[in-house]
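Just one chain follows, in the form predicted alone, and it is written as structure tokens.
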Amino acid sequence: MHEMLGNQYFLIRNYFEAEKEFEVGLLSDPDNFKIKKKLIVCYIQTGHVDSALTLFHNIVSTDPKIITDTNPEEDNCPCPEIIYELESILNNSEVELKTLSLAMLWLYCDLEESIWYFEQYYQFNKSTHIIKSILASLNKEINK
């Protein structure tokens, strides 16, 4: 019940209540990546970019293809608009918060973006281990 609300509300962009349906169904299905992967996005839109990296480790360390089998266009991600609009104002302000979400965002569009966008972020923060597990993950993924 509450996916599918959260599917509506995610269709029609109201990220705030599709985060809000997305995470009570996690709670009741904490292995749904479909809930997960959507929750991310929500994450992302809605400012808690900590939250969103803790599910997008989740996924990644289990396995990247959950996301990188996404089809934009089928599966109505918004990612391509998000990352267009994020991309065109990214400035000095806020800018390591901007980069870690297009990272995340990019994973459902292009695996090597992604990465990429991984690094630079890598470059503002070397300290943390999340990151160098995510770009492992990732490189292992591409040498595949």
The other form holds:
Amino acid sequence: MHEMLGNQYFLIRNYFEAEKEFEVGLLSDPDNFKIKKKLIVCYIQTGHVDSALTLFHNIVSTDPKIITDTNPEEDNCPCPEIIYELESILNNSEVELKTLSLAMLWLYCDLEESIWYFEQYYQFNKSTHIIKSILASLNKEINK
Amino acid sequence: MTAFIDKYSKTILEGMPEAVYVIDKEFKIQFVNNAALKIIGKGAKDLIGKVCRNICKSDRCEIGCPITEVLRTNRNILDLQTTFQKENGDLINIILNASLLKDIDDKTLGGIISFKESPPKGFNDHLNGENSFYGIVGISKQMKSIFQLIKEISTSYATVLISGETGVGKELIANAIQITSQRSKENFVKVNCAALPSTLLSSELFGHVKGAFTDAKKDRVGRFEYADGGTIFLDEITELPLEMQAQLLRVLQEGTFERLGDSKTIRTDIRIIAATNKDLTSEIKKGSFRKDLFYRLNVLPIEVPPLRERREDIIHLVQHFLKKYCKKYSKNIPSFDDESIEILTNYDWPGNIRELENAVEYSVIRSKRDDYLCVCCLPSNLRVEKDCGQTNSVSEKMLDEKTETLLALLRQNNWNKTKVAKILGVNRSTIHRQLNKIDPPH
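What about the form predicted in complex with the partner chain, after the form predicted alone?
Once more the chain from above appears, this time first in line as the rest of the complex follows.
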């Protein structure tokens, strides 16, 4: 029930409410990747980028296809519109955070763009083990 | 019999005269019967796998998706009057039912929506007795003067600003203004400004052209353009972001706007009815609402009084909702007893008519008698230390106490039985047994 209610909030782009419902939904179904991939977007939109990254890493380590198989139009995925907005204000402030958000969001639309943004983010913070691991998984995926 | 149903369930659904479609958890359409295809005006292959709100364009998608309401309240929706936009753009009136599709383990799989066309209501259909005006129940002086005002402004196209606390029936007032106006046969579009995020609101209201943003794959008509010649109801107007308030001001002043990403100016002729439950003057002081927009909207102000300031309406509203819910739950209870009426009329109703309606529905559900509703059936927050002492045995009373606690906890925890079971320190099956005592499975 929580997953479906979260889906509705997600469809109308009410990310705060969707986040709440998805989190409860995950409690009873912790391996539900459909919830997880939407929750990443919610976390980015509600400013919980660290939580988004943790979930993103979890999915990408399992199988990047869970995210790359998204059809933005059919799935009513909000990523294209969020990317459009974020890219238009990328250089204003918080460049690191926005680059990381874009890196994650691009994976829903384009694997290569996602890798490019992760590489950009890696330049900001080379000590991040999690980014190295994500890049390794994504590069492995692109070379398949 | 079960094998027969299993084998022919799809054929049965296909043959139903009522339109039926089924959605999955992602709100994607998984089944549409022939009657629905006929009303929607599209083939099954154009619908299956598509998100329902992109197809149905019901005003309910914006102001409260029926399936979402079922998910929120855990109650099916029955006989909801709403509109549906056909493929050719025609807006039709429908009566809709919505319920959840669950598997054997009570897990939600999706939702079922059934609907049928309903003839538009004529003038007389709304005037159901002297206590009601276009579905608005009230005999108080304040409400009568509002009804009179609505009649007087029926020839005007001026903007209306409806204010009042939550639950006072602002949407019903807007409906009455639209249906009595000379634009009653034109499009009537409802937008809840709080239900749409700011990123979508601009595109929803003003439309966009292909390529306006990454996801804009084709041109889209906005609500203002769609309502051209008709009326638009902007509920919770204070939730409009400031930059959109400026755009709305331009629509009000010049009747013009541009679709997102387009330089072509569109001229529109719309009547705007706005509503708010907030004090706009304090919103202006806070800087969250434009003063110039307030003056533009506030041409015909209508302030709907809270229920506590028109207690004489309560008894009529109670009778109205009692009739409604007796029909819904197939009961035949003519009235509340005197003590209950006293409680209902003396209570302050902070949630106004919405709260009163919920209280009546609760009482009808809980009632075990057919002659009248007594104090015991009222929600516990109303009947402080009151008990009719007539109908229920000691064990029934104990069950009631337990039930009350259980229902309150379920409501607080979004009807999550597992969570409530944990709080109470019992098994989930105990919760199920308790609930079955209230409403045995059929």
